[in-house]
Each structure stands twice: as structure tokens, then as C-alpha cells.
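Heads up, the chain below is alone and in the form predicted alone; it's given as C-alpha cells.
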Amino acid sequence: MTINADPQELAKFGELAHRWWDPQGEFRPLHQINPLRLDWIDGLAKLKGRRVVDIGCGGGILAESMAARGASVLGIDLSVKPLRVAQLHAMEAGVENLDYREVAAEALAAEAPAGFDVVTCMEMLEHVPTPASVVQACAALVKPGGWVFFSTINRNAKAFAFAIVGAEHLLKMLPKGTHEYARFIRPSELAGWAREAGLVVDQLKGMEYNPLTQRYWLSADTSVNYLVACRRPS
């Protein structure tokens, strides 16, 4: 089975993964929008006692956080420096029911079809191949009446100004060439992968950010960073 992964994407954040849980390096931003993401995933799927698992989970910020508010959690992801990083500040931290593992969104779909209440799928779509591929996996990880959240970057001239001349350039909140604007994702074309793999779109949230104030929140305004929560139907 061919991977759906580029080896580029997957070295480029090899290279940074310890700097994964610097607050101030180069991936402050994500530790920045964490809160608000779990927060809006928590409010929705109820994380306590779920089991869940993150694809595309890096170096575990969100993972671990999932896991701290109680749920059972497995990050998966195919970069193997950021898997060990997760490993390792997950066992300094003292988190438990937490795993991670170096699989792909297919091939565990293959293997525990319906095993998980919610799938967090978040800033990992615009960096692979065929991303209606792992929307088809996330599908069918999900049980029955189970929530699956993504997140990504819109695609239009508003999105290429603000988060690759903005955030890369300009602002510097991110490492030059982290973004590739070809793979930026609209809503409507995620809701389709969405809806093809018999998923409901329950929800759909725009992030914002201030560069002033330094502070991101949720919104109704979807032209750059987007959230969509779905449901797979009981």
C-alpha cells in the first residue's frame, strides 16, 4: 500500500521536532490555538472517559492535553522525531492513558475499523498528498454516533496573504515554507471529502488572530483558519 505522506513534509518537521514544546519557538502558534481547540472539541464530544485518537499528532500538544481532560489517547503520525518527543514529555509529564504510534490514518482505519468515540484530525490535511484519503480514514476510525474534528487553511487570496506572507514572512510566527498554498483546502471541497465518507458536518468555525494583541478566538468568519466538526450518523 502506497503512503499517503510526503517524505518532505514528513523531514521538514523531523528537523524542528525539538523545538515541538517551546512555547516561544517555532511553534508557538500552536500552542497558542491549543486551548481554544480543545476547548471547542471538548465542549462538543465530552473528552472525559472517551477514546480518542489524533492523527497527524506531532510532537502531542493536543494529544496530551486530550488525555489530561480524561480521555484515552492514541497520537499517531509517520514523522518519527516529533513521535519521540511526544513520548518522551508525555513520560516527563507523568500523563497516562496516552500512546502514540508510527502508523498511518489508513492503514489503522484497516485495522481497528470503528474503535475510537472521537477522531481529532487538526493542521495536518494541507500537508499531505491526498487529503480526501485520510477524511475517508478518520471516517471510518470513528464509532457510530462518534465526532470527528478537523482543522486547516482555506484557499484564496485572503489565506495566502495572511498565513504565508503574514505569518511566514512578515511575522515570522511560523518557519519559511511551512505552508504550500496548492494544498490549502476550501470548506466546501473538506465538506464534500466529508460527506463522501458518510460524515454529517455538524459545525463550522473560523479562527482569527490579532497580530497586535497576539490573541486568536473562534468566529463565523472562515476564510483563512477553519474548523469543522462532524458526526458519523448512529
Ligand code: SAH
Contents of the next structure:
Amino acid sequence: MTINADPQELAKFGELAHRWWDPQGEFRPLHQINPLRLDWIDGLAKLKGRRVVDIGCGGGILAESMAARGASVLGIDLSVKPLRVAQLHAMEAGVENLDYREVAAEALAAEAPAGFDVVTCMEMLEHVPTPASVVQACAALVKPGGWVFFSTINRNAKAFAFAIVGAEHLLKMLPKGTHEYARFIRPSELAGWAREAGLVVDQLKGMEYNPLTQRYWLSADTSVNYLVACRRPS
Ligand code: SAH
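Switching forms now, from the form predicted alone to the form predicted in complex with this ligand, please provide the structure.
Full complex below, order starting with the chain above.
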């Protein structure tokens, strides 16, 4: 099986892995958005006691926070260094019910079909050659009646201006080259892949950012960053 991953993308995250938990470092945006997405996911899926898999977990910012809410979480990624950082951080933080594995979403789906109550796949699809295949794997991993959450970046002129020119070049919130415009995903495309995989789209939310106040909030404006909540029919 050819692996659905871009080695350059994985290397990029590997090189920055030691910086993952610095709240003022390169991954600062992930730290800043985490409470927002965590509360949204928890509000819908009621994390306590659930079995969760976090696809493309990186250094574990979301995975660890879901485990701290009482879920039993498996974080998977194909970049080794972020996984090591995630493991170390979990040990130091003393968070239990949290494991990490280097395995592709598609391979885990073949190994543990319908193995999880909740699947999260945040800020990851825009780094993958064939995102539809990851969406399909997420649908296969979730139990009937369970939840699948995605977040990514829209593809239009405003998203280019905000997510690449603004965030990488003007505000320097992210390292240059973090995102590639051609890999951005329209909500209609993501919803289409989800439906083809047998999921039902339950919610679509925009995530907005004000650079002056440095605040993030959820809204109906999906023109740049957005989140999707899907369910697998029971
Ligand atoms: N989901 C985390 C990290 C986002 S950064 C969060 O939102 O906090 C994107 C992550 O996706 C990186 O850790 C990168 O290594 C991972 N990634 C990129 N391509 C991948 C692939 N094909 N399979 C699994 N993980 C991948």
C-alpha cells in the first residue's frame, strides 16, 4: 500500500517538534485555538469516558486536552519527532488514558474498524496528498452513532490573503511555507468526501481571528478557517 503522506510535510513538522509546547513559539496558533475547539468538540460529543482517536495529532495539544477531559485518547501521526514530544509531554503532565502511535489513518482503519466513539482530524487534511482517503479512514474508524470532527482552511482569495500572506508573511504567526494554497479545501469538497464516506454533516462553523486583540472565536463565517462536525448514522 502506498502511504498517503508527503515526506516534506512530515519533515517540516519534525524539524519544529521541539518547539511544539512553547505557547509563544511556531505552534502558538494551535495553543490559542485549542480551548475553543476542545469546548466545541466536548459540547457535542461529551468526551468523558469516550474512546477517541486524534489523526495527525502532532505534539499532542488537542489529544492531551481531550484526555484531561476524561476521554481515552489515541493520537496518531506519521512524523516521529512530534509523537516523541507528545509522549514526553503526556508523561510530564501525568495525563493518563493517552497513547501515541506512528501509524497511517488508513492502516489503523483496516486494523480497528468502528473502534472509536470520536475521531478528530484537525489542521491536518491540508497537508496530505489525498485528503479524501483520510476522510474515508475517519469514517471507517468511528462507531455507528459516533462523531467525526475536521478542521482545515478554505480555498479562495480571502483565505490566501489571510492564511498565507497575513499569517505567514505580514503577522509572522506561522513559519513561511507552513501552508500551500493548492492544498486548501473548500467546505463543499470536504462535505462531499464526508458524504461519500457515509457520514452526515451535522455542523459547519467558521473560526475567525482578530489580529489586534489576538482573539479567536467561532462564527458562521467559513471563508478562511473552519470546522466540520459529522456523525456516522447508527
Ligand atoms: N492536529 C494537531 C496538529 C496539527 S499540525 C493540532 O491541531 O493540534 C499537522 C500535523 O499533521 C503534523 O503533526 C503532521 O506531522 C501531521 N501529518 C501531516 N501529514 C500526515 C499524514 N499523511 N498522516 C498523519 N499525519 C500527518
